[in-house]
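Taking the form predicted on its own, here's one chain by itself in structure tokens.
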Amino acid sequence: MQPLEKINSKKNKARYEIVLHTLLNKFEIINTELSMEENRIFIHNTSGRIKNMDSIQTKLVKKGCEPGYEMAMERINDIVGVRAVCYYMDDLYRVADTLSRHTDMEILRIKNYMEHPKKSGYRSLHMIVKVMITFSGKQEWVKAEIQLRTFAMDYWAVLDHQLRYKKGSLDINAKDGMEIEKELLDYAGALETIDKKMMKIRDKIEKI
């Protein structure tokens, strides 16, 4: 078994800043294409990260498997991930429809956290993908995660991961932590009316 640190190796991190990038360059062509559609901005920002070791270690031991490198690769979804940030719910399922239609992408899989939060009331739309690439004089796929949000739905999900970050070092009892965890939720809801409701605005709008 080849070891895990063969995924730390120039070679292989090159690989992945080529899909990184070419996923990155795919929502700003997409951005464009459907702006000129519908005469408006759908892509607020983009971002994308290449997930380090220490955290590819902890996945793999998670999922009880042994560390290696073809583990990492068959096992792990997100070494590369990347997330677009849109202004309108239904402008979620525009990219990922028009993103479906690209060749050189495969969707492999689709987690609708819209339709089906997370019991923490995370909302989001994942899907893991293979991207095909040309390296080194050929042609392979490469997996990797994608992940669009509205505003509300991004504005949440980051306030959350550190709000959890700090209870996690705090002395919290179990009534205490109960009680934060019904009133997350209960914003995770309240931000899914605003987005509805901004939508309704916009075709309002639109109609004039």
Given for the second form:
There are 4 protein chains.
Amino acid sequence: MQPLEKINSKKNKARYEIVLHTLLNKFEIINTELSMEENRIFIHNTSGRIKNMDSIQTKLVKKGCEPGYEMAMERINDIVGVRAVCYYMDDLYRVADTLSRHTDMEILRIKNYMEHPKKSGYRSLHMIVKVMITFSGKQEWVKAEIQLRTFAMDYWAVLDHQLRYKKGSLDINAKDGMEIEKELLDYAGALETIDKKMMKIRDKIEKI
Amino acid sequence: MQPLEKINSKKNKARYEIVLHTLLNKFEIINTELSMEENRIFIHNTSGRIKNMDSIQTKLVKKGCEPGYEMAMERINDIVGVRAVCYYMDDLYRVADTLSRHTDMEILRIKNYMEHPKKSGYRSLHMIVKVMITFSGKQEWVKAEIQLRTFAMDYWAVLDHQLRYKKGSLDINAKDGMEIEKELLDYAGALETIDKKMMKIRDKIEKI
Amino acid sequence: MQPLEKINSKKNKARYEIVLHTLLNKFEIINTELSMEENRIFIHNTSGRIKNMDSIQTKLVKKGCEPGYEMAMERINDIVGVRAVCYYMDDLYRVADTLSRHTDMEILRIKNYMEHPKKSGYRSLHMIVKVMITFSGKQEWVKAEIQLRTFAMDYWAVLDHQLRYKKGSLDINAKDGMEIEKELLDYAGALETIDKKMMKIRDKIEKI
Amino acid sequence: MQPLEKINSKKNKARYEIVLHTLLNKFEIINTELSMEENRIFIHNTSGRIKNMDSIQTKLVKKGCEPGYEMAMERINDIVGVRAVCYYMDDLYRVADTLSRHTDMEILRIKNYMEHPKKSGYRSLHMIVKVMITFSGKQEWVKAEIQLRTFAMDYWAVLDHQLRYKKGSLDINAKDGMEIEKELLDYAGALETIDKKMMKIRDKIEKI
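Next, give the form predicted together with another copy of the chain, keeping in mind that what was shown is the form predicted on its own.
Shown next: the complete complex, the earlier chain at its head.
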């Protein structure tokens, strides 16, 4: 078993940076294509990150795995993660569909937290993909995670993140914590309603 | 009377670009200062633009003024406009207050569309300011407009803008248009409710 | 024969923007890979542009072609052009070689203005390539030009450009113009000498 | 005596970042102003950095000072350092002169390494300045260093830096090292000659 530290080798760092750039470039390209087709901007903003070793270790332990390099390669799909924020809910499917036509990418799995939100209220469209890069003169496929959100989903998630993690000490099993969780869940619902109505208004306008 | 075209002189273009940079830099600085004090990011994103001559002309005509250069200088306050998007409603007052301490800036007027939303539902904190720049070796004061919004206000405004202007032909006096306007107004209210509850949750967490 | 204006169709604009992003992303990726291998930065800066219709027309006329759309497609290779600036002369070959391993790109032709400088003194490594993009759900290959330069070549070219085009009126057939051309040619030689010695010093240091 | 670590306090970090932004913004502004006046770009690129504590400590020890916080405040002028690269030698004086008109900045000292190059061949125009910032609601003046270079000076300096520091082990007192130093010094001279001739060509063209 190789130690988890291998994740931080010069070669792996370069590899993951290349995957990150490649995926962010795909968002750029898809935005250009879809914005041209629909006469409006599709992707509001994008971001990406490479998971650090500590987070990988924590995640492996949580999954009940031995925290070694091979396990990380096998079980952690989001060492590279990118995110795009769109305007309307159906835009997310459109972006996902456009991505699926790229021959240097393969969608391995879709986690549809729009149709099936997480218990917390979290909504988003996640995809585990593998993407082909040319590295050290050879082609290779690397796994990554793509998250697609609407403006409203991102709004909720950013605040949820800020609120939950602001005080690392926040014990969300305690009574107060549960109350806050409950409130956030309610807002997630309110924002979903807004997301849906926005699509309806858009459709109405297009029909006038 | 000098012609409105003077707005586009090489010198004016440079002047307004300098004002734009100066104000965006102030957002950057204030974000650094307040993020340090509060241990969280204050300003999510910023943007800015210089109003083009056609828009200035249209605005002058709408105000019932002669569309000449002097009138533009006197009556149009937002030739340079910048915007910052924050997380919480009270952040906007904090940013405004921090700006007011800058000796190279003076706040001329505050339009508080948070307390008094526009008829459409539009909420925001607008400030007409004058800012000092060093240009061609001399100090001069130039007017500009600063808009401060929360994430939720911006969400609404972006969609409102997309929806209203998507079809320039949209006749908002027509029955369909009015219906849509009504819906947007309702959502503005819904988002304001969310804005207020978010502050409450934040305060609760900080007290735990 | 289709009119040249077709170059500016919404679809072509999006297509060329996608090619531009794709090539700039390749520079980013290659820089990551080679910087990792050599423990120093490889690419100092990059830039790119889409040729406007007027320049395409001028170029077609200069080549003695009818200025229509099909001719532009056939004869103009640099509608999309990208440039990377490296530190050492042999870096250019290294970048070119790394690019040649990418399966979504094919190098059609190399114009080696390092070994065979232009009459003006211009040195650079140009490549005409075709690059594969996924556009409107299909794969297609689009031609583009890649220019690789050292810092010193870029220094010369930037000044050459500034000097030659500063006054569009500059008649370089006139006696004064020829004198200036002659001087620039001499400096090109001086900078080539510096480029070569820099590589020698680098090699010396690596051997100490 | 306060410990040097105080340099890294949250407050100092924010303060130095604000100074950095403020100075980079000045370059942006000055570039806009001078480019407008001369119809050509003045500043090719800019960069900046905040000196880390280790480098400050090393510098204090080298100066024979006790490595404490007060000494750093008194003796280290370049905790914040910014750099701008211009095209022509006389541009540097023009940028310096324009900066000197800014009322929120004061030039404390000029080190003219153009007229008096360092022993190594290094040429540049350095200025120790103090700049006024609004921080925590109050005005304060902070010291910083501004470096102005031509393209050619930067070319030399970048390669000099790469070559000298590539191998930290390079013993420049050794025979090989001295030889390399000598070569770099010669190239500095060659590049200075080119810098001067470039200005002459520019002047010739402007007179045609």
